[in-house]
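Below, in structure tokens: the form predicted on its own, a single chain.
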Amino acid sequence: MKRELAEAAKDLAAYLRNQDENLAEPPCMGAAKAAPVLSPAVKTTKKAAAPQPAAEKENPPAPAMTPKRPADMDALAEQVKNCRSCGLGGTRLNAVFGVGTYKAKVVFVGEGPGFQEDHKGEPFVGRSGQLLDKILETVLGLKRSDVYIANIVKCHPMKNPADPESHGNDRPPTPDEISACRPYLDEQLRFIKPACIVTLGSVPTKVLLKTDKGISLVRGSAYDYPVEIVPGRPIKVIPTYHPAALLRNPNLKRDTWEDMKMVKAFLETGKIP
């Protein structure tokens, strides 16, 4: 019995070195010391193959991946409530997506949400959404719910974002801010597909038609949307002053009357009279 005992222990030791120096060598030594020796033949017609750390061959490098589109409009929503791709978005008490129906005919479009629109987290709720409101059922015979309204930039661009319980703390977003939330914009009218934007004021004009010229020089006509979003289909673009505009200005309503009538004939007919 002790001279099995004993054998055994000499087996067992001899084994375990045998592991250690395997251990001890890299992959591809140990394979190529185990490996058969091939007879000329087979050497002619086999290649070996360039030595390659195992974990590479299990594991390749990822390729690079580019952000996937959003799946409908419920996602693009998520990713710009969670969007800090300018400073606005860690100022703004609400991301401002936008309101109405994804069916829409004619989509508006604004500058950026002031005081009210960042603490409801929609867009035209003040004094001057009202006075839309009013337009579009007046001149349109449309409902808020039948179109749908926007902005160049979701969050609220603020003189002092320290303080955005303060009144009056509203200002033009920045050509920056502009850049990094327009892509949002054109992703929503790619969701929706309208025949026509209404763009109201300055700001959104000069962004969405690439000019330089002010509201009051480019009203009055409809331009097509320099950017395509429904393949051989150019979407309309008429330009009209901004409610907050008319609010201050009573005598510029004439002039949006006039637009709000090209918007609703070219619904009606597909035409610009």
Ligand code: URA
Contents of the next structure:
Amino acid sequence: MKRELAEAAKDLAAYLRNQDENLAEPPCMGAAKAAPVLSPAVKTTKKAAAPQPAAEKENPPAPAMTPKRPADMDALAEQVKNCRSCGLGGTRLNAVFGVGTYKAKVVFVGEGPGFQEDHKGEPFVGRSGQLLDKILETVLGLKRSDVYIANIVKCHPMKNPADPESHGNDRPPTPDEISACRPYLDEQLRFIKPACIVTLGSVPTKVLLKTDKGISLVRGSAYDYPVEIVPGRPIKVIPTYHPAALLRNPNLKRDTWEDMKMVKAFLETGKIP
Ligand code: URA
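Given the form predicted on its own, state the structure of the form predicted in complex with this ligand.
Now the full complex is given, and it begins with the chain already shown.
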């Protein structure tokens, strides 16, 4: 009798497990269509060791995003404009979706909008942006309209959200804000299908490569993006310094130029030198 009861309990548990799996129809875009994650940051050149997976709090799993998968970039931009997935959506002046061509071979990814970007609704329009434009032109021979530029978070993280008109009110995005916004970037990448992503500074590098290593340890090499955007063709990630870091420390320019030359060679030959 006892055995029969135990068997019945086992059957019931299996049935309930099955029900749970059947009901676990992904309710939203982020969960439903997320591409399989490849092994973390596969290094493709010789120098640095592959980054290690970051702590969970640095890279929390992407949560549910929006109820419908957008048909195109314009529909996605509209979703971002109306997004309230985190607190930044209620305090920003403008959502900063991205700028450039949807046919870009290379996508530059920064951390998040600052004061100027929040006011204009466009990424990298302040001093850092002017320097980025100069780097694009002098090393790659490209204009911002030839590439695509976006950020990990689309809204301005402010120390004092009640005062979007004050300068010096920027702060880095929190892990929760990153996690709420992260699916938008992958969706942008799915529409653009670039050959290469350049991460600007530590925050986007850590997030996209799932590493806890700082930019100075990771730059100088190319990695495979650990999210499959185009089946069978990993996007290369080439990390470099954030232009704001170059403004603070011009000694970093030499390394940045080297990284950009790697980007140029990859765009021209399809190979990492
Ligand atoms: N810094 C960033 O990371 N992104 C911007 O858009 C502007 C400055």
